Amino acid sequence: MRPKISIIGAGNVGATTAHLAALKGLGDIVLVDVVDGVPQGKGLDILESLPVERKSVRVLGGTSYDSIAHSDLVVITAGLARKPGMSRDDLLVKNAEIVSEVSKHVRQYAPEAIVIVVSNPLDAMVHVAAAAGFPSRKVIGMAGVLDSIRFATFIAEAAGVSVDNVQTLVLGGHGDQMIPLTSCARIAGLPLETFLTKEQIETIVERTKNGGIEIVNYLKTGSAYYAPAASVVEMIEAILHDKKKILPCACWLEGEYGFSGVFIGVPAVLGRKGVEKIVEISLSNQEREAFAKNVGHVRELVSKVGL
């Protein structure tokens, strides 16, 4: 039997997501959106381009939350998107109200379901949407991955090399106080300074914090979509696929790097399970410092949400 993946929001990313998803064959899709006929038109439109992939999934789009039923795994990607000039915590009390109504209906109708969360501001959104009673580590938020990519694809654009060859991590939350760490890129295991000077390593930095307002300020009436769906995916496929695989992420923590009672972007391994272990890793004092002033970012952005 296949696994259920029902997603909600079938705006950019959520389409691009059930698109994406569906390509891999990972599993059913439901979209689900508030506007009718949008998951619908794009449901069926997504489900007509799989017989060039020979992918034998069903895909669905509706505006009733009963279609979720018995979905192995849910995505919120409800919400309103930036525009130029408005930074991810701008969203927050409108998303807060809409990913607060959308996960009661998740947890009503799919009370098992791994949930990923994806709306701005996320790592507030995320704890929205833990409070409908899911638990802890069966919620997680996507940032990490979409920041880390971000940073590697930088990385490889100056240095001239292959993106396969580069591996990276971004921490603490998703916003202009996000932590590239630098002392754990590599580029086929070498050191960054192997291959870029000092100052192209801070203006990587700089761009990868600001990634999201560079596409948001191109776009103008949007955000961005590709690379967030991209991420997603790749949580989707690590968790129902049991893959064990370690992945920067929001996650709940409970002594994790000195913090608990808090959701934020750590390395994580993600499996059948959701997160099956927080990884820790050694931080700098600077580090550990930014770690610090993100975890209570976070926890102001929470209080003022009523949580």
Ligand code: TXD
The other form holds:
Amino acid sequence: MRPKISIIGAGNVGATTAHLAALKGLGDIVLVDVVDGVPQGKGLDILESLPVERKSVRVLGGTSYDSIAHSDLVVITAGLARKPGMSRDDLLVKNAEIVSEVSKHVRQYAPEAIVIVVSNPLDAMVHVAAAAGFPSRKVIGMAGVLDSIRFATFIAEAAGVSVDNVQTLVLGGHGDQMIPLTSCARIAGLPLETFLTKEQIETIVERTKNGGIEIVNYLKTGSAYYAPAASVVEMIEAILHDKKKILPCACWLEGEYGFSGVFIGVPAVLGRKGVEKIVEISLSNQEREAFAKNVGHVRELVSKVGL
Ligand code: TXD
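With the form predicted on its own already on screen, would you show the form predicted in complex with this ligand?
Starting with the chain above, the whole complex follows.
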């Protein structure tokens, strides 16, 4: 039987994720949104795109949660996106309400599903979703993959090499304080300094941290969705195909990196059981301090929404 993937929120990220996942034939897709007509229309449109690629998965859109029953995986993208001048944290209160309500429905109709949270502010929203009662290793936040592929894009561009040769890792929360790890980044197995000057690397790190707002400032009416959707799809594929792929994502820490009881971005092995292992890498003192600051910030946001 084909896996079933449900996507809550049929907006920019949700619909693009549905389209990419359907084109890859990753499973049957259900799109749910509160705005009647949008999930039905987008779902049908995506379905009608599939004959070109000879992909025969089912795609269905609607406003009712009945249709998500027996999902293997649920992606939560419901919520507001930011506009120029807004930080991700400005979305906290409104999106916490939305994600809380959505997660309760998901818990009721698809209690066995692995849940990927996308809504912002990301790390805090993972806590909100988990509060609906999912096992902690089955709730995972998408942000690190996106931040890492942005980091890789900028490195490849500056070094004038194929992005295929670039490996990157961004640690910590999905905010301005995220930690693009220059010490772990490699170009064809070699340190960045082999190809780039210190100044170039610093510029790339800053651009990565501001990768989200760069797009928001161009679009003005919303935030990025092509690269975010591609990132979600990479996680879906790793999970449903039980790839044991190491991807950075917001995971529940139980002592790893010296912290417990918090969801934050770390490299993790993703497979059919969700987060199967957290990979601990040794950090410099500076990186460790930055990580602790990130944890503090996430905890502050989480307490503001009463969790
Ligand atoms: O890296 C990351 N994690 C992110 C996060 C990358 C990109 C976008 N990121 C965040 O995802 C963004 O800040 C937002 O909080 C979400 C969704 O972004 P998107 O760009 O898809 O926003 P849209 O296009 O406004 O879509 C949101 C949809 C829209 O169709 C609403 O009608 C719907 O969410 N919505 C709901 N659906 C179901 N149930 C409820 N309650 C609901 N409320 C709104």
